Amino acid sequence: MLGERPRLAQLAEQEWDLIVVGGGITGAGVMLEAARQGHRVLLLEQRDFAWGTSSRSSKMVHGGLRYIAQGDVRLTRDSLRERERLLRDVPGLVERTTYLFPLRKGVFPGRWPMTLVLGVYDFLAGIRDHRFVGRAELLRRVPALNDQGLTGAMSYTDALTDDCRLVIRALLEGSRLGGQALNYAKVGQLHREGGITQVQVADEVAGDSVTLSAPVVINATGAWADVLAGGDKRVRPLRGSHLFVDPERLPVSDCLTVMHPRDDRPVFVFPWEGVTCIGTTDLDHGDHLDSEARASGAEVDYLLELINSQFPSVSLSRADVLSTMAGVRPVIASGHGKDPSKERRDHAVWSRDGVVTVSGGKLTTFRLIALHALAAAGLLDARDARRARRSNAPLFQPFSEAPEAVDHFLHAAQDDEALLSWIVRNEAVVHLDDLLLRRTRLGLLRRDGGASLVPRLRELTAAHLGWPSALWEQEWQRYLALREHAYGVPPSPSDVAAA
């Protein structure tokens, strides 16, 4: 498990085959696959696990229809095969979902181009579940949808997940196989000598620091990859923001792909963890990466504009938004100044001064990305890498000692005392925001941010983490400030200018 926090001094006494820096989905995947191969592996994360991109994505385990249009059939094929594997291995955490792509008269793409693309999509996935949905049926399923020029929709399936829960699940599995992971462990300088890399690490919780060593270091820090990679400028940080809305105001039972009237970008509107999620935006992120990413007022305006054009009877406003979420995607830059939405989503692996860096890619293909990084680091030979890629063995083993809901969406966690207790004890909760914003999503899904749960949470953290009253108050105030700053609803730029 991840619950008993190791001391840096203990870690320094051990020999490591591999140190992984970065606790998002890529780093978790590398740790898991390295441990599966029998390597002694340690993962270090400077903040909380999944704190960056991997708790703030669009929650989709999918092949990516637009990658076919871009000619990247291989990425689509790999993504779809991994999607089917995850649907099989963690059916409560990765769930097949119906997607609807509304069609309008005279608007590209029409029914037959979409039918062709979806035929290829299903063929690559080894399934067949796309079909045309007529106008009348579509409006029965989505009655608030703008009916102007509407001719129907194409229906197909992809999958949704809770991205942070998927990261934690990979870390728990890697831990079960012998790997170790430590959050709030900031890596400083790296020094290579005699085939060994020295890694300076500071424990932000205990306050101590040590130098660890391993023959191989894999930099899986995502948007931060260029920093640890020695100054290479290969990553283009792109921000994507989402809104969470009360489903009574915007009820949807399927995932809709709707086009923004301003720029014809596709935006998703879908049910997730008991609320309706709207997103995402796609723009260059100019803020410092170590600052908590947050949605801008302009991005909120952009997404509300979309909803009120596609669902005109809803009249959604800022008052309807429960919370916002912004993440920074590590996209490998083409170097051609492309529109952010047109950059490719492939991952890249490169080496410098004994450090193997991996960045970019998709949540869905984290296993394949991890295998590529391990092969580049010399920890998998070509034959074993091919065998691992083609393996159909289960990715995760069941947890006999954990509540069954650990492998499920957790929007009902506040009603399950045993589940909350298990998470607090076993999932490396250090701060209250770890619990309310990532291990569960209670802070995002509830209008009060979880205030009504304070008595219960206070008891749990006292019982399992030993928090005295003074520390609880400190953590609660820290959490409230963070939620307001990074997950609240910013004002419109026009309102700010008027003030």
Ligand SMILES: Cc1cc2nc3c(=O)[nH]c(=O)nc-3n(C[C@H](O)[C@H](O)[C@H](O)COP(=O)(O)OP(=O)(O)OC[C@H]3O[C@@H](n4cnc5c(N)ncnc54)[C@H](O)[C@@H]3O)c2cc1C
Second form
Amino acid sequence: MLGERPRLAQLAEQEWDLIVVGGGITGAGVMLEAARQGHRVLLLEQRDFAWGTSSRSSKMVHGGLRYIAQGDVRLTRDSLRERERLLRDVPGLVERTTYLFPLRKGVFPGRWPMTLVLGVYDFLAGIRDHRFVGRAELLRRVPALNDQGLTGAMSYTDALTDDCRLVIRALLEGSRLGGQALNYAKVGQLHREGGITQVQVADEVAGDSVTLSAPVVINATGAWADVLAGGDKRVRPLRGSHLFVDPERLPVSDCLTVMHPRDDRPVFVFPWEGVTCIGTTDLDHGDHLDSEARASGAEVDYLLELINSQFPSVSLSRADVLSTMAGVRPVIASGHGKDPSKERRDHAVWSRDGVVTVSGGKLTTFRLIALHALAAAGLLDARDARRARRSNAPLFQPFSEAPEAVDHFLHAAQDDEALLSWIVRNEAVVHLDDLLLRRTRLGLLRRDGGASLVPRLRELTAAHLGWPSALWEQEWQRYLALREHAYGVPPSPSDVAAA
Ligand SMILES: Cc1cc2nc3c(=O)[nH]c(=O)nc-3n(C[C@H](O)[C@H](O)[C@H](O)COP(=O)(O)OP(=O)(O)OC[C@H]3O[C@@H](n4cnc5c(N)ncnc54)[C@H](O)[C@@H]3O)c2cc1C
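Can you now output the form predicted in complex with the named molecule? The one shown was the form predicted alone.
Let's see the whole complex now, leading with the same chain.
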């Protein structure tokens, strides 16, 4: 479990084969696969687990139709196989979902090119799950969709998840296999001497710091990777933002791909944890990486404009938005100043001075990325890496110690007493925002941000985390400020200029 928070002094007394820096899906995957191979592995995360990009993605476990259209068959094939594996191994956490791609007269791609692409897509996944949906059926399923020139839609399937829960699930499995993980532990300098890397780490909770050492360090810090990698800058941080909106105002039961009228970019509109999610944008992220990423007012305008052109009768406004969420994609830059949406999305692994850096890639392919990084670090030989890639063994063991809702999170009532209590006790909750923004999404999904739950949360945190009243108040204020700043609904730039 992740509940018992180890002290740095204890960790310094142990011997490590591998230290992983970064507690997003990449680091969690590396920790899990290293522990599975029997390595003594420690993961360090500077904030909360999944605080970075891995709680802020579009939640899709998918091959990526876009990648196949760009001719990236290998990335699509690998992603689809991993998708099928996750659907098999964590059925309540990764779920098959119907996707609809509306088709309009005279607009590329039409029915036949899409049928061809989806035929290949399904073939690579080893399934057959696509068909044409006529205009009448489409409008029955999505009555508010703009019907101008609409000829129907292509229907196919991919999968949705809760990205943060997937990270936590990987960390729990990794710790069950003997790995350790510590959040709020920031790595400073890395120093290589005599075949050993010294890792300076500061524990924000205990307020102490130590130097740990290991023969191998894997830098899995995503968008931050250049900081610890040394050498030339390779990561291009691209921000993508989403809106969570009131499902009564924009009800959808399938995942729709709709084109933005301004730039013809595809944007998804999909049902997620009981609300409707819209996203994403895709632009260079100029803000400092250490401040929490947040959607800009212009991005909110862009996404509302999309909805109001594709669903003209809905008239969606800021008042319908429950919360926003922005993430920074670690994209390995082509160096050609490409349009952000045209940059490739696969991962890269490179080494320098005993530090193996892994960045880029996708949530979906975390297992393959982890195996690649471990092979580059010399912790998996080529034959074992090949065998592990092809292995059909289950990724996760059934979780007998936890309430069923932990493994079937997409169907869970997130305010369920047993679920909340288990999470607080076993999932390394340090701050209230860990619980309300990541372990659960109550803070994003509820218009009141969880205010109605205060008495129960207060009791739970007092009983299991020993929070006295003053600490609760401090945590609640911290959470409210954070929610407003980074997950709130910023005003339109035109309103700001007029004020
Ligand atoms: C808008 C958006 C939508 C996306 N949608 C999808 C999707 O639908 N499907 C999909 O498969 N992929 C998607 N992706 C991509 C996917 O989310 C990322 O590839 C993935 O989450 C990256 O994980 P990571 O672990 O590499 O990085 P992160 O999750 O960012 O983890 C890196 C961690 O390192 C920590 N760290 C940094 N410096 C230090 C330090 N010095 N010491 C300790 N810790 C440190 C950070 O705090 C951070 O938590 C999307 C990405 C974005 C931005």
